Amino acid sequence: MYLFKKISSLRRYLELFRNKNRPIGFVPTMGALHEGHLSLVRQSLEAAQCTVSSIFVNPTQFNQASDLEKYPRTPTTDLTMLYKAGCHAVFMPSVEEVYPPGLETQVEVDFGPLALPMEGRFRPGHFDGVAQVVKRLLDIVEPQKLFMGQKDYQQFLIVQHMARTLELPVEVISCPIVREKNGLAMSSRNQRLSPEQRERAAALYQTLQQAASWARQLSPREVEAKAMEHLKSLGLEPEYFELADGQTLQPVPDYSSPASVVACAAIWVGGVRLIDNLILK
């Protein structure tokens, strides 16, 4: 495995694969890696002949400076995990390397209704930062395939929309959520939870599963209200629980008309914000 901190040296390495028309897979991360990230790397290794992973804590997608400061950073452990997983190259740049002075990196794409609900409502400007860094990294790596986790469902749709709108030559692939034994979706933020908080947080996935059964008798809005009350009754702080169209993310009026339905939720546990989702249809 090769480690690159400069764009120029990474591109020289990747040119060896491009010259032989060997597809490149890309897994962008912010570090603090876990089995969920490694599952993306493995899927890239199966689908491409060169797998690149980036470790970059992107400052433009954090709404609060304190959240950026608290974000876990474990570079030595991360590199060991990627090496053992068989990753070919790691890009670990500085902020100045990604956003050099004088380079315009803002993405001019109208995400429309996709960016308005859920994460867009509670984290204004978040997706502008996500689009900015993903577009920048795609310009640097130029992969044929981009692997993203389903846990960030709205983020996946946003990036997919950006790639289509800008006609980027990359396939954006969503990969299944990897969960801890108690059902909690694996997340770098889980490192900030105590063992007791981890067990409490597992109620989020359990509630998503219950929502699937509640949907057999209740309307979408009734399911949402019941789920919010259930999470509150368990001592959690739910931010939202929404049943949305799996393509547009707009509230579903019923379960029959949309082609897909996904239940998306966000909660706070001990000052840590967690998100999860479950595809119901």
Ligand code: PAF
Given for the second form:
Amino acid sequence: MYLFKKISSLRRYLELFRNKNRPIGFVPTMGALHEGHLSLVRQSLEAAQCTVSSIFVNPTQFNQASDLEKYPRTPTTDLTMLYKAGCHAVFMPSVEEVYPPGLETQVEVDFGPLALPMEGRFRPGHFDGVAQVVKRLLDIVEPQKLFMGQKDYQQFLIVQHMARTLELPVEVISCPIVREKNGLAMSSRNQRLSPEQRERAAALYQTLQQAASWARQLSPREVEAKAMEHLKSLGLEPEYFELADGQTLQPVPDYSSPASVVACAAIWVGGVRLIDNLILK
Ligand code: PAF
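Let's see the other form, the form predicted in complex with this ligand, since the form predicted alone is already up.
Let us now look at the entire complex, which starts with that chain.
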């Protein structure tokens, strides 16, 4: 496995694959890797001849300085995990390498209603930062395939929308959520939970599953209200629990009209913010 810190040397390495028309798969990460990230790497290894992963804690997508500061950083373990998974190359740039002074990296794409609910409502500016870094990394790596986790459902739709709008020559692929034994969706932020909090946080997935069965009898708004109450009764602090159209992310009026329905939620557990989702239809 090769480790690159500079764009120029990564590009020189990737030229070898490009010259031979060998597809490149890309797994962008912010490090603090877990099985979920490794599952993306494995899917890329199957679909492409070269797999590149990036480790870069992107400052522009954090809307709170304290969240950026507390974001877990485990570079040595991350590199070992990627090496063992068979990743070919890792890009671990500095902030200056990604955002050199004078280079315009803001993305001028209108995400419309996609960026407004849920994460967009509670983390203003977050998706502008995500789009900015993903576009910049895509410009650097120029992969044919981009692998993203379904856990960040809204993020996937935003990136897919950006790729389509800008006609980027990349296929954006959503990969299934990987869960702990107790159902908790794997997340780098889980590292900040105590064992007791990890157990409690599993109620988020259980509530998503319960929502699926409540939906047989209750309207979408009733399910949302019941899920919020349920999470609160368990001592969790839910920020939102929404039943949304799986394509537009707008609230669904019923279950029959939209082609797909997804339940998305965010909760706080002991100062750690977690998100999860379940596709209901
Ligand atoms: O999902 C993440 O880890 C990040 O938002 C991403 C896509 C790597 C961009 O920084």
